[in-house]
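The form predicted on its own is given below as one chain in structure tokens.
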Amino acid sequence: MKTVRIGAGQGFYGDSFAPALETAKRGHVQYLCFDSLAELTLAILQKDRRRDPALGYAKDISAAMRELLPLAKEKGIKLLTNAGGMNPLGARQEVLRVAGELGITGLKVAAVSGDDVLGQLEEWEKGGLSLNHMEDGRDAGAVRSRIVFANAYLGAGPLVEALRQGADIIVTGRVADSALFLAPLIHEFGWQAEDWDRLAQGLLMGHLMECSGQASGGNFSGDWQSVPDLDAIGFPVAEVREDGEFVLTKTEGTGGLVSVETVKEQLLYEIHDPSAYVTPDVVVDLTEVRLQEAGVNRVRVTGARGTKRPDTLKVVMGYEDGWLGQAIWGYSWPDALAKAKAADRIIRIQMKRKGLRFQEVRTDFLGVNSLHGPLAKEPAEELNEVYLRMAVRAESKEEADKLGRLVPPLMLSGPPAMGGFLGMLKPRELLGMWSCLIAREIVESKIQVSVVEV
């Protein structure tokens, strides 16, 4: 039975490309898929695009392509990435530029666009479409005037079309993470739009691969100390059969661990309803999935079931949501936590006295409750040191900057002995996130797939 080998190349913007290079060199893969985007990443890329309209894509695509294009050319590996972010055409142009610098020719580079729907929002509203929040029904009018980007989650279809047109490199904007991995299977095996169970298996494979090292021993909350050689971790590789069954493994000789436990943890990642994991391509039932050890660093995955894909696509919008001001400073033993709490109390009293009306004020005591929040327990022993991070959300940059004027006087007029003051960190603009559902045919009618050759 025909099989396809697909490698995970990246799990987020800024991830290491070293494991992808190892996979490209020694992993015997036909495809490498790079997931660069999270909803937070869209906000980061939007800020880049506002500074320079030519940007808006993941800038590490330049370094990645410089390393990988020669291998892709030599070994015939196809590269799929959503590093296009807010500007897939700009990202494609950067790929072409790098290829030109390297003297590489004979590769076809595709760009998938149409996920950016910001320019269509007004038309949709006039046509009676609702942009109200998909989870709680909140009226979009509260944020409509402040929306600065809007992107739909596309499925695998446009990527399959790019592969059909002979693309060797595919650059997209916001597609569902798992769609990057599913597209090669649809293309290679000729799976049809209603092969729900096979699509579900392919989608599950993509879900297990999309977070790079998280399925091969990284970020593992089990016996993490026994995971070998995390300094040279290998990203997962999937061997997928035409019937959808697959084995998850990694490139031989790399660090990390592929086991039932590491795969199971990724399986449950970001899954709200395991009986109905909704994606643009298929709704997946994970309740009968079986994981079986199939050798050293090999796990066989079966049992995913699929039902009809949704009639709507998720649209994620970012809106202006004020400014963040923050400062970080610390106190040492004795009474480190008591000193930090006193400093927090002093600053809050002074805020009231000066009439500072921040929309939100938050204090985290690093090493005590900054990760566990309200679930944190008071430490049983005296701590050597405690840092506090104080943050405010304000309506303007100028208001956010006022926090910084309250902190320095604590050096001589607060609890003893203030240390490690990092200063007032530069205020930065905040973007809130808003999601709604739009009929898929409305979005998909605007999708464009273009292929050029270098």
The other form holds:
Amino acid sequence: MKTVRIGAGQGFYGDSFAPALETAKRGHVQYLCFDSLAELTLAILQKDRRRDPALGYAKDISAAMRELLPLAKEKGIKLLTNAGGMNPLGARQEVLRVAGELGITGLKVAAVSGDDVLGQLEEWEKGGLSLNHMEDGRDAGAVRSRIVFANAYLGAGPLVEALRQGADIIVTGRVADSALFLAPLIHEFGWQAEDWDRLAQGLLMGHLMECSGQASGGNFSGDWQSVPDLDAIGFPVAEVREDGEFVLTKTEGTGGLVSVETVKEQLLYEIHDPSAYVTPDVVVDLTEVRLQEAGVNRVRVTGARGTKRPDTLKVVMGYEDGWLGQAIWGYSWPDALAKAKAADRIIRIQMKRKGLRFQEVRTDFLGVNSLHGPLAKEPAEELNEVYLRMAVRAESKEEADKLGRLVPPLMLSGPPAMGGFLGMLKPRELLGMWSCLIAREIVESKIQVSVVEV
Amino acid sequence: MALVQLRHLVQARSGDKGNTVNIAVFAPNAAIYEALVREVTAERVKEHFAGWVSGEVTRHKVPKLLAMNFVCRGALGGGGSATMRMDNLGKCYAANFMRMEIEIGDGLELSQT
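Condition change, the form predicted on its own to the form predicted in complex with its partner chain:
First the chain shown before, then all remaining chains and molecules of the complex.
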């Protein structure tokens, strides 16, 4: 039976490219798929695009392509990435530029666009389409004027079309992460639009691969201390059969661990109802999935079932939601926690006295409760040191910046033994997320696939 | 019966979507799974995360995988790019979840493998 080998290249914007290089060199893969876009990545890329309209894509694509293009060319590995972010055409331009710099020719580079729907919102509303929140039906009016990006999650369709046109490299914007991995299977095996069970298996493969190291021993809650060589972790590789059954593995000689235990943690990651995981290409039922050890670092995955894909696509919008100002500094034993709490009280009183208007003020004690909030227990023993992090939500950058200025005087005029002040941290713009559902054909009518050859 | 903290019994991973966090929990065997299903209800999880989760908690069971998936709404103080929390992506929710203690039959905590 025909099989296809696909490698996971990246799990988010900023992830290491070293494992992808290992897989390209020694992993015997035909495809490498790169998921650059976590939910909040578009928020980051949107800020870049606002500064410079030529930007708005994941900038690490340049360094990645410089290393990967020669290997892709030599070994015939196809690269699929959603690093296009808010600007797939700009990202493609960058790929072409890097190819030119390296003197590489004879590669077809595709760009998929049409996921950016910001320019259509007004027309949609005039046409009576609802942008109300898909989870609780909230009216979009409250955030409408503050929306700065709006992107639909596209499915595998346009990537399959690009592969049909002979693309070697495909750059997209927002497509469902797992669709990047599904597309090569549809193309290679000729799976039909209503092969729901096989599409579900393919989608599940993509789901397990899209977070890179999280399926090969990273972020493992089990016996994490026994996972070997996380310093040289191998990202997952899938061997997929034409009937949809696949084995998850990783490149020989790399670190990490692919076992039933590490893989199952990824199975339900960021999924809500396991019996109906809605994706653009198929609705997946994971309740009958079986994971079996099939050798060292090999797990066989079967049993995903699919039903008809939805008639709507999810559109995620980001809206301006104020500015975050923050400051971090620490206190030494003795009484470290008591000193940090006293510093917090002093700053809060000074804020009030100066009439600083913040929508929210938050204080966390690092090493005590910053990751556990109200669930954290008071430390049983006196701590060597405690850092506090104060954060404010303000309407403007200028207002948010005022928090940091209150801190330096504490060095001489506050509780004793203060250290580790991280300086004035630049305020960060906060972006809220808004999701709605839009009829599939409305979005799909604007999708464009273009292929150019270098 | 013995009171055992979940960190000694289960695997768990959490992740975010908007302002919602899901916690996937996996039992090592059927006996512990049965105890989890009985003890770790959606209400119990909601109560466990009091002050941290403002919305509803829904529980989905996946018996074939000895798994349960808890979907917690209003769990991130606005969501990844809008929250002021330091665990902005909800990755520590699973760890927090494992603080919970449940009653299980004597010896069951030794039966993990």
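Computed from a prediction, not measured in an experiment: that's the story for all the values here. Positions refer to the first chain, counted from 1. Between two forms, the rigid core is the largest collection of C-alphas that superpose within 1.5 Å.
Once the cores line up, the CA of A54 ends up less than 2 angstroms apart between these two forms.
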